[in-house]
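What follows is one chain in structure tokens, specifically the form predicted on its own.
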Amino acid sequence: MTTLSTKAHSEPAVYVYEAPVRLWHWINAAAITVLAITGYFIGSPLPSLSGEASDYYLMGYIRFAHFAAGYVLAFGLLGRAYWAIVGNSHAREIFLHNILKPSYWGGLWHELKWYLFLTKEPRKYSGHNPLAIFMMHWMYVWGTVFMIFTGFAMYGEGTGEGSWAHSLFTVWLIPLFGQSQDVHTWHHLVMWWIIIFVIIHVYVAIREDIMSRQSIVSSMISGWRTFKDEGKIDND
């Protein structure tokens, strides 16, 4: 169980989202947001326009937003990641959760019915509720990872041999998936699957404020969560 504290707050609160988390949550949204925009327009392009191609560089702003989104969304999860070593123990519940324990997989049952009205009693949670972390775990931790590695892959095809992405990445990933149009539609895959991922982390977010009597949205922002009554915090 987690101590509340009321020194700072009105209602009862935890300090749970450390400035480097909060930071790093809101330059990866402007990533993403940038990555899915760019992204869709280099797999769909605009249509050509007459005239010399020196006057008409809009793909090539385009692919250079793309890029220089996906170098942050790279340095941004390794960043992500040493702070969830060094940081408190909500900084590393995307990354680390007791699958074992079999009260996690009770309460992430428990939530899968609060968020379908399937019961009307939510729980609070210090930090991330299970099926928050599962979600977070599975389907943007590793599909992030599949985006960078496979972003990169593609980068590298441009850049050349003898380029570090074409080392690291595209001379394996490549024959991985038998040819670089494979890469380029699981890319594109991925990308819809990070979007998937995005609307429903917002509309759960919204909810939870709304439904459940604890912060959630305003949490990212201050760091503190805060509970509407009092009682038990669940930390599984």
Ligand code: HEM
Contents of the next structure:
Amino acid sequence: MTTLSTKAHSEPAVYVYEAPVRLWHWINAAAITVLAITGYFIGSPLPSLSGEASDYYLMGYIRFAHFAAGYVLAFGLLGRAYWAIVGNSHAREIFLHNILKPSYWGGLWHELKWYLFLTKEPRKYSGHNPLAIFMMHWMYVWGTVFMIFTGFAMYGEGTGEGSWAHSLFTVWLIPLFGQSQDVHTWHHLVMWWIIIFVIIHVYVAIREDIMSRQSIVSSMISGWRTFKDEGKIDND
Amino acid sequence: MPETFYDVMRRQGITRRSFLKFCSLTAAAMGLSPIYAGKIAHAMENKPRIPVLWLHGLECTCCSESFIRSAHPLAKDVILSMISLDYDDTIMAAAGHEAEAIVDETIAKHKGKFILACEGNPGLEEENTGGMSCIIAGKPYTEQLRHAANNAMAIISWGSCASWGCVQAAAPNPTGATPIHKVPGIGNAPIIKVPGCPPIAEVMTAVITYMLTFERLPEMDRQGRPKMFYSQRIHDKCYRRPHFDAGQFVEKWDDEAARKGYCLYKMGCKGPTTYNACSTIRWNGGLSFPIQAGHPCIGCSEDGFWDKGSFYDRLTTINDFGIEANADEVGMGAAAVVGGAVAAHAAISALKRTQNKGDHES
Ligand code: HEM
Ligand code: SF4
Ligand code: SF4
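Okay, that was the form predicted on its own. Show me the form predicted together with the named molecule next.
Expanding to the full complex; the earlier chain stays at the top.
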């Protein structure tokens, strides 16, 4: 499309997302998709089936898929947190970032201006930009942690007293919310919080891919961040 | 020697046979092995009756109504005389000053040794506004409660009112109705909650029998409910559960599925979030329980069950947004707003991009 007006230039590249991070990203995306769909149908089940109960296990399978994907999500997050410790510095970004550093907030402000069309150029980052870090940390990481805690608390209600999920989560989390029904409601509400994150995340990733000076979507596949020009990398 | 339970039962004309039957049924209800039937019988024959003060605050008396319908053996006479109910303004014979004198007398005579059974709860708002919402013999109920509670060995919070607040504490709770464990200044006696609106009669008698037999409180969960009756949800032991797992639901009150007895989940059944023994012990002597009669569980033994929207909706109504909505309506609304914003943003981005193309990439 742009070939007509684009001069020949080189595209520098940095290796950002190591294999475990990329693998996690896509497995996790699949798990969340399964969780959101099955979760929705747990709250509002499909039309009733007639015939013998022993012939079907529809709700059972839906719930099973939900719990299986729940385990994937939970152990995925644990594995990802481990990689944040042993992996490269970019693997740490969504968990830990220095919010006391003025340049972080400066970068966040600049990025906001870029999204409000108040500045012509975004800065260049090899990892995530400060706004992305902000969203991923606060909306995604904490949203997921919340879902895992409330999810396993409800799971423990089914597996019952003495099960690990019951002892680890149900025992304190249900009284904290008051009763089980509110835990269901919050678990349900935060699903929408995560869906909203996904909408923004997918939009921004594609938009950045097109409009910014770095690759986004392909980086999560290949691991390499390529830059569309040779300007300096801002980072923070 | 003071009268024992057994003495009273015999005096009431209960045969030894039905007495033993009561002991084994109670052991079974508590989930104990059959040997405990003997222990219960032994305790009943030898231990003096525990004095019980049964006080009523803001309530509907459904707990008393349930209690006197306990199935075994001949509830209306025996259960009531089993414990020495020294004061219960609903069913005692005495009235007026004479009756009120019994409260002080019991407290003085059995200081630290009686059980305080609370039905209903106090309205604390009267302390703030000087209004009155529950006056017993000319004095606020709160006073009577505090006086008795501070001298009791243990407190039983009967029903959802005493345990959680129930209907009188439902928003906006004009009287400031407060469950017993949250009332300031009631001392340190252990509190056992027996929630339900009302609680099942067999559960009520079993809790008292347990306390008498083993001279301690039954094992309780974090929220102070006896584990033997409140550690599982209605849903965990519901006989309609196979229909739930199969995905067979009642969709309308008069549909074929309702006649066939399918799961009531879509009719708003709160069984999956309600801890109670209805699906195992059932009601009216094990005859039936609401779900068996074709009505969803309304979650009557759970904290705040009046404030969670319709009994007939699966998803909780959330009122905090000024409008009534459930989690899906709130979530979809928010997602639609964000989706709209994203679309608008994408359109502006595309526009800017065409405008800037020249100077950006030349
Ligand atoms: C992104 C993550 C997740 C999403 C979007 C999600 C979504 C949902 C939704 C919408 C419901 C229905 C709630 C209701 O209205 O009653 C639900 C129920 C439930 N979820 Fe999740 N969930 C997630 C993670 C988890 C995890 C990690 C677990 C842990 C095993 C879990 C376990 C459960 C359980 C046990 C229920 C209740 C099932 C029932 O009542 O039959 N969820 N989930
Ligand atoms: S009727 Fe209620 S308690 Fe029984 S299986 Fe269905 S949802 Fe669960
Ligand atoms: S079935 Fe549910 S609503 Fe009915 S009495 Fe039992 S706990 Fe209460």
